[in-house]
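Below sits a lone chain in C-alpha cells, taken as the form predicted on its own.
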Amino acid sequence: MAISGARQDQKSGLSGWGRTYLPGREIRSENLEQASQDYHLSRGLGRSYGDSSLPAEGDQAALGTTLADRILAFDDQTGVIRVEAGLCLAELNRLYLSRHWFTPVTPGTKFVTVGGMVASDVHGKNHHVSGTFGRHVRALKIRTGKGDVVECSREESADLFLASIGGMGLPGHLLEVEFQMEKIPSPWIYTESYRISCLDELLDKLKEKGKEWPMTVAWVDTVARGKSMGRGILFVGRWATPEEANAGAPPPRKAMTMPITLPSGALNRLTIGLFNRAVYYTHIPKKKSGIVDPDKYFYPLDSILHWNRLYGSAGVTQHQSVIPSESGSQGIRDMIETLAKAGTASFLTVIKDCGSEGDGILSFPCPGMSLALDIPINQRTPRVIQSLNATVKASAGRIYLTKDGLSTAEDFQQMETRLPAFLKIKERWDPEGTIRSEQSERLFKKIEL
C-alpha cells in the first residue's frame, strides 16, 4: 500500500530526503525477486538524506520496492512476522498498534520501508535498552550481486546476514525480512519532558534518566551561547499501562503539507535562533507529563508532509555521529562550537544515549552519545562537514551513512575501521561489484591513508 504524501515532489532525476537530485529514475515492481536481476540498487521511500539510495553514475535506474509490501506471515502468539521489503512502517503500525503489537525499534519517521530499516539498521529513542532494529531481525531473503537468491540468518550464511544489517543495501537486494514484533501493554505512550538550561546538565540528565526510562531523547538549541550553550528539552517515555492509557486506540492524525519550497537561505543562524528560543521558552512549565499518541511521540515531523521544503531548493544535509562514552561530552560541545564558528546552525538537533554496538558489520551506534545536526546546504557546508568529521575522528567516533551526503572517502575510511571486513564479505557475495550506489562510489573507493 503506497503512503500518500510520504515521498517528496520529484523534479528531475532522483533525490534523497536532502533534496539533492542526481540523474536516474525509479522503476517499481511487485515482484522484487524477479525484477532485482536487472538493477544495481534497490530503494524504498527515499528517506535517507544523502546519496545512499541514488544510483551510481552511469546507472540509469533504481528498483523501487514500495509495491512489494505484503505481509507474508504473522504469529500472534510469538509476534514473529515476515514481510516483503517494501512494506512501509506506517502501514505496519496501522495494522498492529491497535492489536498491541509494535516494532521493537522505530526511527524518527514512519515513512520508511522495512527493507530500509534493515539496510540502515535503524535505531530509536530506546537504543540504550533495545539496541538497533537488526538485533530483532531473524532472517533475510536476498538476491546477491552474483544473482543468487539466498535465505540467510545468524545460523545460515551469517556473513551475508550481518553485512546486510546496516549495509546500505550493498551486499544484495533485500527481498523479504523476518523479525520479532514487541507486545505492548497499550497503544499509548506515557511521557515526561524537562526544560534544561545548559549542555552539561542536559547530557547528565539524559544519562541519568536512561537508567529509569526505556525511551529517551533530547532536543538541543545550537545557537544559544555562553552559559546557555546546549540548552534544550529532554523527553522520556514508556508504553502506558492499561490503567493509564486513554480508551481505545489513537485515531489517525491529520497531517498538514508544506505547500511551497522556501527560498534557500530562509533558514539561517538568525531565523533558526529565533525558532529555537521560541521552542525553549514555550516549554511551560519546566517539567511536563501526560499520555500521548505514539505518532506524536515517535514521529513529530511526520505531521508536516514535505517538511524538507523548509530548506529551499539547495536542500539540507544531516550530520549524525556517535561520540564514544570514553570521550565524554567534549566532542559534542566542539561540534556545536564548529557551527557557531561557521556562522551556521542546525534547525533540528537531537541527542540520544546509545547502548551496545549493533550486530551488523557496519551498524552505526556504539556506547556513547549520538548527535544529529540538520544543516542547510550552501557553499560553506562541505567545509563545515569536514570540520565536524575532524572532531568525530579525534573522538574515535563514527558517522551514520543513512544521513551522509558530503563526507569524503578519506574522512570516512579513517573513522570506519570495520570497512575492510565489510568489503571482504561484499566481494564474496558480489565479486563484480554489481550492487552499488552513488554513496558507495563516493566513500568506499580505495584510497591511500
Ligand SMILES: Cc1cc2nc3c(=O)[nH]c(=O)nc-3n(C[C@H](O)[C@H](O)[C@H](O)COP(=O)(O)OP(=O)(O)OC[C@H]3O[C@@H](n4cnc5c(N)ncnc54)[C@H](O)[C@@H]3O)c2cc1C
The other form holds:
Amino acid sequence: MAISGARQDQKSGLSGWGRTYLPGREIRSENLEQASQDYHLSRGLGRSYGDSSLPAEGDQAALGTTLADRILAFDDQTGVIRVEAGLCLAELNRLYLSRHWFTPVTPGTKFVTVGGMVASDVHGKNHHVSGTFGRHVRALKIRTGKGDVVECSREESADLFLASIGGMGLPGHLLEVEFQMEKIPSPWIYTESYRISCLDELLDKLKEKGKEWPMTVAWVDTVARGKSMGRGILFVGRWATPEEANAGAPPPRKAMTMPITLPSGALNRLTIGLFNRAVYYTHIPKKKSGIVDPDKYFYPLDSILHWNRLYGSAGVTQHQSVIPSESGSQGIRDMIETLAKAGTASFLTVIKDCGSEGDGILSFPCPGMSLALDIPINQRTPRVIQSLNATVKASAGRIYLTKDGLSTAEDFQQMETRLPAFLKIKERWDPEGTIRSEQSERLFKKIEL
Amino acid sequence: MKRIVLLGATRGMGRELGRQFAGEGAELFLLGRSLEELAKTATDFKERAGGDAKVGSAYCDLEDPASFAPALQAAQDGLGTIDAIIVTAGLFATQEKLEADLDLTQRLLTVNFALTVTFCEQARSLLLAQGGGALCVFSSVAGDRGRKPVVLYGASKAGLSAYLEGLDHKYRDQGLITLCVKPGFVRTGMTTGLKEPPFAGDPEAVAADVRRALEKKKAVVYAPGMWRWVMFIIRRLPRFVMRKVGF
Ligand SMILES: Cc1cc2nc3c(=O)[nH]c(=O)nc-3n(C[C@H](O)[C@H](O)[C@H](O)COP(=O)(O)OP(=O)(O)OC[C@H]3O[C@@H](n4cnc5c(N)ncnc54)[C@H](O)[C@@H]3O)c2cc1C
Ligand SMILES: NC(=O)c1ccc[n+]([C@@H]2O[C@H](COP(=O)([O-])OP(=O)(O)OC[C@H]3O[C@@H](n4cnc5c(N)ncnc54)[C@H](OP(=O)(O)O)[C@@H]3O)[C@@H](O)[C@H]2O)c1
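Alright, leaving the form predicted on its own aside, put up the form predicted in complex with this ligand.
Below: every chain and molecule of the assembly, starting with the one above.
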C-alpha cells in the first residue's frame, strides 16, 4: 500500500505535478461534506501539471481529499460502484483487478483520485472506443459553491452534473462518485508494439489499428528531424483472454523512488534527443508482442515515484492539445517544428487518436489527434506555449486544462468556445464565484477579446 | 481466523488498521458514535476483504459511558470469542487552543483518560472472563514526558500509559495481553495542518507495526519505530534543557 508515498513533496507551498510551487497549504479531511463548507477548492493527488489544483491568490488552503477514500457500495452483478472522491485509482485497481473488474477509463498514472478523474474528465488509451471517464459516471454528490449538497446525474440537475465532468472542480466540490466499472476477461493485457519511421505513417497506423484494437497510443521522438521527423513507437493492446493470460493476478510491484532532484536544465534538447533515440532504436525487432501486467502497460512511469524530480527545481509543464480531424495533421507537424525552432524538446511525447466528444461541458477530447508535450521550464517556455497555442487556434483545436499552467486568458478564451455556456451553469450553482483556483483566476477572467 | 473489535475505525489509524485486518481475512466488529459512519466504514472494509466478509457494528460513544456495556455485549454476540479489542478513539487539540478553552480541556482530559480507562475496564473484564485476549490501546509519545507543546494532551496520555502498564503487570499471566501503542507524529486528519516534525509517519506503516506488535504479544510499541529512540533521549534530557527547548 504505497498510497501515502504517492502524495506530493510538501515543500513550502503547494504545487501540481509540474513542481511550480505557489503559496498555500493543503488541509485534509475524511469528511468532505463537512469540510467542503470552508474551502474555495478541492484537490486530489496533485497530478494535474499546472495550477488547476492550487488555491487562488489570497486563499490560504485547498481541501485535500485523499483521506476521504471509502468504497461506499459495489454491486458484483452490475459493476456499479460508488466511492468517496478521494479514493486513489491505485487502490481501486489493487482491490478489483483480481475480481476481474477495472476502471472503464484510466489515465497514464494510477496515482490520481477518482474526484480528479471526474474533474479533468480523463481519457486513456481506449478513448477512441470508450470515450472519457465521464461517459461511465452515473451520479455525483456535490457541495456547490452556493453551499447546498446536491445529488446529480444525467436525469437530475443535469446541468450541474455535465458542468462538473471536466469542470476542474469549479462548479462544486465533488464528494462522492458513482460509476460503471468494466468487466474484464482476465487481469492481464495482450499488447503489440511497432517501430514506425515517420510521422505520416505513425498517424495513419494509429487510425488504422484503432479499428481493430480497443487501446492504442503512440510515443513520438520529437527531436529527430528531416525524413525521420515524428518517428516513434505505436502501442496497441486489449485485455487478454483467459486462455492467453498468465495464471492468477499480477503480483504487486514495488516502486522505486527518484532519490534526488536533478539540476534544472539537466534535461535539454541534447539529453532528450539521446534518450529518444535510445528508446527508438532499442525497440527490436520492429514488431513486438506479449502478455503484460496492466501496471506496466498503463503506468510505465509509476514504477519510479516522484520522477518529476528529473526536471529540477524549475519544473516542467505539459502542453496537450487536440487537433480536430477536419484540420488534418499539419497542426501536429507545426507544433513539433515549434519545439525544434525554440531549441527545446519534449521528454515524453504522446499522440493519441480521439473518438467522439464527451457530454461534459468542458470535456477535453474531440474527434482528431491529441498531442501531449512535456516541456522542461525555463525563461523561454511561456513564449513556446504561446506559439504552440497559435497553432492550436489556427487548427480550431483546444488545450487540456489539467496540463496547463502557462497559457494566457486570451489564447484560452479564443479556442474554448464552450466557456460561456460553462460559466452560465457555474453562475447558477455558484453565483458568488466562491469556488476558484489559481488556474480559473488566470484563464476564466473576463477579458475583451 | 482473527476476531477483532475496533473502537475508532471510522477514521485515521483505526480505519487503516481495520483495512489491513480485513485484507488478511479477519472478522471485524466496529464500535463508534455515528451509526451512519459505521455503516459506510463497514462496507469499505467488506470490499477490501474481497466482497463477502462479515463486518458488524454497534453504537459506542466514549462520552456516553452507558453505551460501553451494550456495545461490548453486541461485539461478543457478533463475534463469539474475541481475540483483540483495539481502541484508537481519542481527542487532540493544540496546547494553545486548550489553554484558551477550559471546557475543551476538561472534555479532552475526561475522554482521553477517565472515559477511555472506564471503557478499558469493561473490555478487560470481558476478555478475562472469556479466558484472555489482547487489549490494544492508542496512547501517545506525548505521555512519555511533560513537554511545552503538549502539556495537557500529554498529561491525559501519560495517565493512560500508566494505566495500561499496570494492567500488563497485573494480568499478563491470566492471559490478558495489554499493548500500549505510542504513535509519534502520524499524518492523519487529527494532525492535518500542523507543522510536521522530523520522523513523521503514515497510517499504513503504523498499522503494520501495531499488527506485528500484537503478533509478538508486546506490551509497548512506538510507531513509527524511530520515535522509541527520540523519546529515549527526550526522557533523559535534564529539566533545565526541557525548560529551554520548544519541543
Ligand atoms: C504521469 C501522468 C500521466 C497522465 N496521463 C493522463 C492521461 O493519459 N489522460 C488524462 O486524461 N490525464 C492524464 N494525466 C492527468 C491526470 O489524470 C489529471 O490531472 C487528474 O485530474 C489528476 O488527478 P488528481 O487526483 O491528482 O487531481 P488534482 O491534480 O489534485 O486536481 C486536478 C483538478 O481536479 C480538481 N479536483 C480534484 N479532486 C476534486 C474534488 N474532489 N472535487 C472537486 N474538484 C476536484 C482540482 O481542483 C483540479 O482542478 C496524467 C498525469 C500525469 C502526472
Ligand atoms: N495522529 C497522530 O499523530 C497521533 C500521535 C499520537 C497519538 N495519537 C493517538 O492515536 C489515536 C488515533 O489517532 P488518529 O490520528 O487516527 O485520530 P483520528 O484520525 O482523529 O481518528 C479518531 C477516531 O476516534 C473516534 N472518536 C473520537 N472521539 C470519539 C468518541 N467520543 N467516541 C467514539 N469514537 C470517537 C473517531 O470517530 P468519529 O469518526 O466518530 O469522529 C475516529 O474514528 C488517538 O488516540 C490519538 O490521540 C495520534
